[in-house]
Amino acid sequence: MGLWGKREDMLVYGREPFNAEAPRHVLAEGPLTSLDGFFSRNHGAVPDIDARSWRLTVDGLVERTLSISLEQLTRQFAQHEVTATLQCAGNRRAGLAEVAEIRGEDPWGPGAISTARWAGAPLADVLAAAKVLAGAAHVAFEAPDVCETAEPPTTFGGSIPLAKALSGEVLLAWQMNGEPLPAVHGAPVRVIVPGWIGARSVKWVERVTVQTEPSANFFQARSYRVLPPDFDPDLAGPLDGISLGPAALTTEILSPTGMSPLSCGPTELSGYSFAGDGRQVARVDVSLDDGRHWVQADLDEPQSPWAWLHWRATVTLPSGETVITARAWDSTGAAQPESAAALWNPKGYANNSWARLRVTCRD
C-alpha cells in the first residue's frame, strides 16, 4: 500500500502536497473507482482534523448564522447519496503539454478523474435551516489546507452559484463509496459538488458563507481560470480569464493502455467519457484513420446523471502503428474539439480535445 492508502502503481507528482493519478487500467475497473485508485489533488498538506472538534460556520446573507458539529450534521440533516465523477480542471494536461511548454504545473495524464458515491447532507438542507436573504447570489466555502506556492500563501476556497448550491446534488459529504471519508479526501467533510470542476467541491470545509459576490479567495479569482495562450500567469490579475465551473465534454481510451505490442485482428476498445453538469453523453465515435472513418461504440448505463460512463467498440487492428481517437457527443448536439493545439492555455486547464492513444500491433 502506498501514501495515503493509495495503491502501489499510482502516479505520483508529488508527496506534499500528495498529487496522483491512477493508472488507465484501475479506471477501467468498473464505474465506481477504488478508494485506493481516486485521483488526489491537493494545493497544500492534508491538514490533521479532530472530527470531535469539527464545526462548520454558516454565515453571510443568512438570517440564522450557525455552528454544526459533525454529529449535529449527521444527525439532525437527512441523508442522501449521490454517484457523481470529480475531475480536475488539469486532467488530460499532458496532451496539452505536447503543443508547447506549460510551466509549473504538474502533468497530469487522463487518471486525474475518478467516480464515487457520495453520502451525505444536502447542501440546500443546511442552507435553508440558515434561512437565505434576499440579494444572495454566490455561496463561498473556506478551507483549512494552506498553499505555500501561492502569493502570499493562503488557505483553499472556492464558491458556487446559489442556484446551483440550492440544487438538491450539491453535498456536504462524510461518507465515499460506503466507507467514512478518507483524510486524503476531505474529512470530517467536503463539498461534493457534481458535474463541476473538482476544484469547487472543497475538502476539510470548515465554513459556508452566503455572499453576494463569487469568493475572492485565490483559487477562485485567480487560478482554475482558463487565460489567453500569451498571458504571462505569473502575471495574470484577479478575475483574468475566463473562471472554470461545469467541467466539459471529455473522453479518454483506457483500453488497451498502448504500453506494449498487441496482436493484429479484433480488438476491444474501452475508454470513458464524462459530460458535465447534468448533460449526458449521447454518443462515442472511434476511429483508426483520424477521423476519416468512424465506428460508434456501444455505451454502458451511467450510475446517475452525474457520473461518467463507459464506452466499449470492436475495432480489426492492422499491422504496425496505429492511432486510435475517439469523440464524444453530449445530450446538447455538442462534440468535443479535435485539435489540442486549439486549447493550448499556460495552465494547462480543460483540455476535452479527441483523445489518441498510439498502439502498435505485430502479426
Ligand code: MTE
Given for the second form:
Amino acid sequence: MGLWGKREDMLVYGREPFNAEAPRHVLAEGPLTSLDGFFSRNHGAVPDIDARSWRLTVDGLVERTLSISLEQLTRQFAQHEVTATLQCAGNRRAGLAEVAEIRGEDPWGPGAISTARWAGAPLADVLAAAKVLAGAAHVAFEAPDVCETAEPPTTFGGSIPLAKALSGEVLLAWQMNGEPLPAVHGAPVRVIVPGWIGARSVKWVERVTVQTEPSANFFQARSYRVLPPDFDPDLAGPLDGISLGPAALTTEILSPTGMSPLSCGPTELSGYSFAGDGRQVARVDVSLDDGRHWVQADLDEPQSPWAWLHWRATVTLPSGETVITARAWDSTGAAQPESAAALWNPKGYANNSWARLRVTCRD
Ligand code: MTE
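Taking the form predicted on its own as the starting point, write out the structure of the form predicted together with the named molecule.
Full complex below, order starting with the chain above.
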C-alpha cells in the first residue's frame, strides 16, 4: 500500500504536500471511486487532529454562535448522503501545459477527479440552528493546515455564496463510501460542495463564518482564479481574474489508456463526463478524425445529479496512429470547447477542452 492508504500505482506529484491521482483504468472501474484510488490534493501537511477535542465554530452573521463537538454534529443533526464527484480546478492541466508552460503547478492528467458517496449533516441544517441574520451573502470555511508556499504562508480556506450553502446538497461530511473519512480526505469533518471546484470542499474544517463578502483567504482571493493569458501570476493582485466556483463541463477518455499498442478493429471506448453545478450530461460524442465525423456514445445512468457518468462507444480503429477525440454536451445545450489553446491561463485551471488520446493499432 502506498502513502495515505493509496494504491501503489497512483501517480504521485508530491509526498508532502501529498498530491496524487489514479491511472485511467482505476477511474473506469465504476461510478464510485475506491478510497485507495481517490485523488488527493493538498496545499500543506495533513494536520494531526484529535477527533475527541475537535470542535466546529459557527459564527459571523448568525443569531447564535455555535461550538459543536463531533458527537453533537453526528447525533443532533440528521445524516444525509450525497453521491458527488469532486474535481480539482487543475484537473487535465497537462493539456494546457502542452500549449505553453505553466509555472509552479503540477501537471495533473485526467485523474484529479473522483466520485464518492458522502455522508454528513447538511450545512443548511447547521446554519438553521445558528439562525442566519439579514445581510448575509457568503459562507466562509477555515481549516488549520498551513500552505508554506503561499506568500505569506497561510492556512487553507474559501467560501461559497449563501444560496449554495443553504441548498441541501452541501454537507459537513464525516463519511466517504460508508467509511469514516480518511485523514488525507479531511477527517474528522470536511465540507462537500457538489458541482463546484474541489477547492471549496474544505477539509479539516474548523470554522464556518457567515459574512457579507467572499472569504479573504489566499485560496479564495488570490488563488483558484482564471487570470488573463498575459498576466504574470506573481504580480497578480487580490481579486484579479475570475474566481472559480461551479465546475465546467468536461470529458476524458479512460479506455483505451493509450499506454500500449492495440489490435485494429472494433474497440470499445469508455470515459467519463461531468457537467458541474446543476447541469446534467446530455450527450457524448467520439470521433476518430478530430471532429469531422462523430459517433454518439451510450451513457450510463449517473448515480446522482451531482455525479459524473461513464459512457461507452464502439468504433473501428484503423491500422497505425489515431487520435481519439471525445466531447460532451450538457442539459443547457452547451458543448465543450475544441481547443486547449483558447482556454490557456497562467495557473492552468479549468481545462475542459475536447479530450484527445493518441493510440497505435497493429493488424
Ligand atoms: N482543504 C484543506 N483544508 N486543504 C487543502 O489543501 N485542497 C482543496 C480541497 N480542500 C484542500 C482542501 C482542493 S484544491 C481539492 S481539489 C480538494 O480538497 C481535494 O480533496 P481530496 O484530497 O479529498 O481529493
